[in-house]
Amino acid sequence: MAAGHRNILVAGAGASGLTVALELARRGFRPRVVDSDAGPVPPEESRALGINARTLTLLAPSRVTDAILQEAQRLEQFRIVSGGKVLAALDTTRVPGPYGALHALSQGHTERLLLGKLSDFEVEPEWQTTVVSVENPIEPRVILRKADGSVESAAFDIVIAADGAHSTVRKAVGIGFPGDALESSFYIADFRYAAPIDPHFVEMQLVNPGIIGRLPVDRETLRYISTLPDFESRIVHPAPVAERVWASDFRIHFRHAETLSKGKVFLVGDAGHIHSPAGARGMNLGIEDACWLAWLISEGREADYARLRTPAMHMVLKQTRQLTSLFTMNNPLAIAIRNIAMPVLFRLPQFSRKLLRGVSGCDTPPPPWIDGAV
């Protein structure tokens, strides 16, 4: 069977699922994409905001990067402040390549840009279509329930699970998802302002204990994320508030699949790993998974996927756990030591370079199919 004629199912039409479908489509495949939701996530309810340099490099061949750069805000500085004093600052534009370390765009907007490019290949997700079960990962047969309630049984050469942390596909083929969760909750709120704001920096305010993070959503909107339930009363708004757009709370989990593949079933994104949003690696790592898997399938090397992606997964989970611990400590002595050490560390060139490589996503192996990728 010719490679482009392989029968491929992508379960999940989030950022990872849309990316793997797009990368397959531009290589001559025609994947089938299903998702249980009615459509993409609403832009105002998007948790993922950061798009790093590695993701922009990966999405450049499909021209999605061009579309992202027209809408996204380039983040030029990362600041850590305490008591009104800047403890440390990182220039996020000092990264090799054309993009800078990080841009901000809501996941909902990113998904719509991916959908637009995917439609150029006449591939459209089948919304409100649910994976009920997967039989025999060696020769996958999938039971689907469609929007009208009808049930379909179909065989596939490859099944790609991009159906999130509660992945039906992962559970159906018996892949464990061990890990733990932080005891404390995190809280977020988005505010749209009635006057211009500066959307070009990220700021983490250390409240000792606890944090209040400030992240741009767009040219008019900021997101605040905190470990404190009453954080909204502590916000110093940069302009008059026009609207409180959205608010939510969540617990942070650190989990990863026991294996990223089983037979002809492959896991990408949150179906394979979930972790703290610290460092903005979640959606980006899923997009990276998707691009690697699509390339390996096109090369007939999909059996190498788990071996090649597992080290990156473990590294990012370790990094995000360390960053989260740094910002959520509540021991007074540990907080004092952190606040003294942080300015010193940020002045060390080696430390800043390593941090920038992590924020930009360039600390994982570069994609071999893109010339000049770092």
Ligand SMILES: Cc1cc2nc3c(=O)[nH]c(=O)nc-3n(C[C@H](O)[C@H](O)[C@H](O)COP(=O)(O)OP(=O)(O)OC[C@H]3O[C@@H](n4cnc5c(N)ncnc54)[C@H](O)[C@@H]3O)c2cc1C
Given for the second form:
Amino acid sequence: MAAGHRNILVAGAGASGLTVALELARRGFRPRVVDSDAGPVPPEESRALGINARTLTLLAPSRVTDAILQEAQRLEQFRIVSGGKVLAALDTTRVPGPYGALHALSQGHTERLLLGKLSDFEVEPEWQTTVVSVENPIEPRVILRKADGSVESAAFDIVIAADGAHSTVRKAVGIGFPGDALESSFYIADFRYAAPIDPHFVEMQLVNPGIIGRLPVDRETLRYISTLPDFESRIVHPAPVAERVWASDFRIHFRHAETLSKGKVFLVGDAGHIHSPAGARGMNLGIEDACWLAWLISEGREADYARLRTPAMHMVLKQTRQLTSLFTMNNPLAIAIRNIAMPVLFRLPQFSRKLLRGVSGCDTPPPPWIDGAV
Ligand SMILES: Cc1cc2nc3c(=O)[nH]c(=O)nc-3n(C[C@H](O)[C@H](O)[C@H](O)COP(=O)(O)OP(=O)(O)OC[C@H]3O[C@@H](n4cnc5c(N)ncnc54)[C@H](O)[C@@H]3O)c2cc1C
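Okay, that is the form predicted alone; can I get the form predicted together with the named molecule now?
What follows is the whole complex; the chain from before opens it.
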């Protein structure tokens, strides 16, 4: 069957949905993309900030990487501090490949860059169009509710669930989403400064118990993320604050779908798995799912998708859980041991290499369709 003749629905136009649509479009498919929202994430909501090296490799063929590199901040160092002292530091530029481990760009900007490239292929998401239900995953029929309230029933050859953690598609086809939530919440606040700041490093301050993380959003904006509800009063700002741009809080869940596919329905991104932001894997893993699925569809091998992606999903969930427990521990003895062990561990080349491979996203199988990918 010619590429364009498979009738594909992408439910959700977040980073995962836009990526799968773009990767399909550049191979000659014409997917239909719907999203219940009115548009992409607002630019001021930084959300998923870290773009890893694997994502930049995956988005290079569509040239989204070129656009990201023009706008994003390259992160050069990751450091852990306690009591004003640097306990450990990692040079995040020392990874194989051309990109460095991590760049920072707000999710709203990343989504707009994906949207821009997608429109080059004349594929535009249908905003305010909601998937209400999916009948029969073997021969999917989807009920859509449009902005004007009208309802459409349409059959598709393939339905891609990119509709986020609360995925209607996943629930409609009866795929469970088991897992658990952490007791504590995480708190985020982004500040824009009236004077230049250093946007090139990420810092985790251990406040025993708890952490306050500092991540650059752009050349004048920093994100602080913490396990402490009163963290804002503890921030030592690097320059006068011009504006508190955005704030949010959330509980961290570790969950994954019982299976990433059922019949002709395939789950990508948060629809398939959610975990803590430690290690900046969330959006990146969704983009990776999306690229693999589009490639497999183009090869007529979509039946292999769940088998190929499930190990990566399990590995990332395990890794982010371990990283999160390092930063959320409360026991004073465990904290003391961590603070002594951390500098030693970071000096071990094997440990820092493994950590960097994870942060780069290069600890999952490289994409076989991109020559020389690491
Ligand atoms: C406050 C906040 C902070 C975050 N911080 C980080 C971070 O620092 N690092 C990180 O890696 N990740 C972070 N994340 C998570 C990150 O945003 C997600 O991992 C990423 O957005 C997943 O992309 P996605 O496209 O799979 O899902 P989503 O971004 O959730 O996109 C799903 C899309 O589907 C649409 N949709 C939902 N239901 C329907 C329906 N029934 N019909 C049609 N469309 C539908 C939604 O409108 C949405 O556009 C954060 C998330 C939030 C909310």
